[in-house]
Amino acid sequence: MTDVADTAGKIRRMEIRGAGRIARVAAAALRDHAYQVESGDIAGFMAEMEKAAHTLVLTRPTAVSLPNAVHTVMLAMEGTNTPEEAKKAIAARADSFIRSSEQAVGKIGEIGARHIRDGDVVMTHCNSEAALSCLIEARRQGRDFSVFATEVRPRNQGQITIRTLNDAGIETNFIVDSAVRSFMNRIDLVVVGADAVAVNGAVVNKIGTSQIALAADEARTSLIVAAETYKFAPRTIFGELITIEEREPGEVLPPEIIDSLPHVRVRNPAFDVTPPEYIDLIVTEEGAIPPQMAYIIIREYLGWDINEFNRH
């Protein structure tokens, strides 16, 4: 059983990571909750559905996979009579985009690995499920390219991704995020994945991002994203910018060092923006697409309506 208040410790302190897991799990969460709540009337059942699904969405703005999958959740509320009705529902919606989110790393995998040639270079940063599957798969049909993968500072996610990729046998090489546009003039192809797409294909990812981009961009190395339908932001549609969560400067600093320094502030963005014209292709459980074509997705992926948007 997932409770909603663990969960979103364990989200908010990245204990739960990855844009894909934390949307899984997040459904998971709302799910069991569902027939944890005891109420006796619909409204009363839906007010306690809408506390928890608030909470779960506040614990990491910047992913947008987060309230797409309490948002699809939720929907399943609508038109039941009754808590049993809403339950079941909600259960069945729940399970069923845990289902589809990870059928969409497969299919973005087999999609993706046809970009990677043998005898490729190909770096990737951060830990991404979608980039490591393109990965994977490639290797699995025998492809035969070297990776080069970032630390990922703060949180060193590059250390989950080298132990991924070394046992999937694909010959990797770990470099700090400063050392990019050294290696990049070695690199064929830049994979990566996201945790939001915007209405116009600007792409929120981990921090460092845009700056293999920007090098990428100068070497003329093409640049891939890997990002599930649900990852895509229906809001900017609107104009809504998607927030840039900065974390704790304690991630970057010890305590003590931060205390003996009063003139010194550590900034810790934990994510930073892409812009469309960086990427050549956003590959999804859908296709290929230009990041010029997001806002297809939205529309017709998505579940999204202009009244919806009207309602939240």
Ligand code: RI2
The other form holds:
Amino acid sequence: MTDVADTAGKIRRMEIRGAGRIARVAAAALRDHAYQVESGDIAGFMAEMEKAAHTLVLTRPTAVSLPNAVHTVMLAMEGTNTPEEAKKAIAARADSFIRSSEQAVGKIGEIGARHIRDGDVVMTHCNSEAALSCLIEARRQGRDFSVFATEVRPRNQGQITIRTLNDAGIETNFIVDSAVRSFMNRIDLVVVGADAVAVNGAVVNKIGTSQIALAADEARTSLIVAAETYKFAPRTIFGELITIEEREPGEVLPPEIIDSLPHVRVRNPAFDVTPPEYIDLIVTEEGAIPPQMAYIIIREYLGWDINEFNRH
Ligand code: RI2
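Next up, the form predicted together with the named molecule, please; the one we just looked at was the form predicted on its own.
Entire complex below, previous chain first.
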């Protein structure tokens, strides 16, 4: 049983992280919360669920997978007349979201693996289940390639990535973030994940991704993004910008050092935006598309009705 406040705290502190994972965990938290709400009337029940949805959505502002998952689960209540009916509908919807999210990661792996050839040197940044799924599937199919994985300051997600790559038996080089350009001429393909994809195909991902994309573009190295369809941001159709989370300075420097430097402001944006011109392909579970086709994914596959856009 997951508790909404506890889950929200874990997501905020990044004890649970990764755009896909936080979406699944939020769906599970809503499902469990539904069964913890005292059964009154349907209006009271829906209001309680709205509060929980709000708490979860506010934890981290950038990964669109989170509000998309919450929205999907909350929509299940529509047309239900009693809390009992609503609880069942929420549970079924949450479980189906979780299942399809896991399947999407597997499907992306199958499609993305086609782009990794024998002898390739692949670079990845941060820790993305979707990006790693491509590498692990290519390896499973017997492809012989090696990887450069970055450190990913300040939260060091690269350490999780190299453990996974090591467990999969993939030869891996671990580099600090600032070594990317030095090695780019040896790289055949960059594969990264996404926290959000805008309607124009711009990809929001871990800070440093856009620098890697620039270096890749300069070296004529292809860059592909592995992103489930629920990472596409519907409201960007109306010009809404994706909020870039800026986290605590304490993640970058110890507080005592920060306190000793009154004229220094430590900045800690967690994500940046890579323009579509630097992206060759976005691999979704529905197929690989050029970034310019992001609109189609939002319209055809995400399944959001235009009138629903202003909720949650
Ligand atoms: P998957 C992560 O965000 C990284 O930016 C990663 O590239 C992205 O989510 C996608 O990860 P954070 O939670 O969903 O580390 O592919 O800030 O696992």
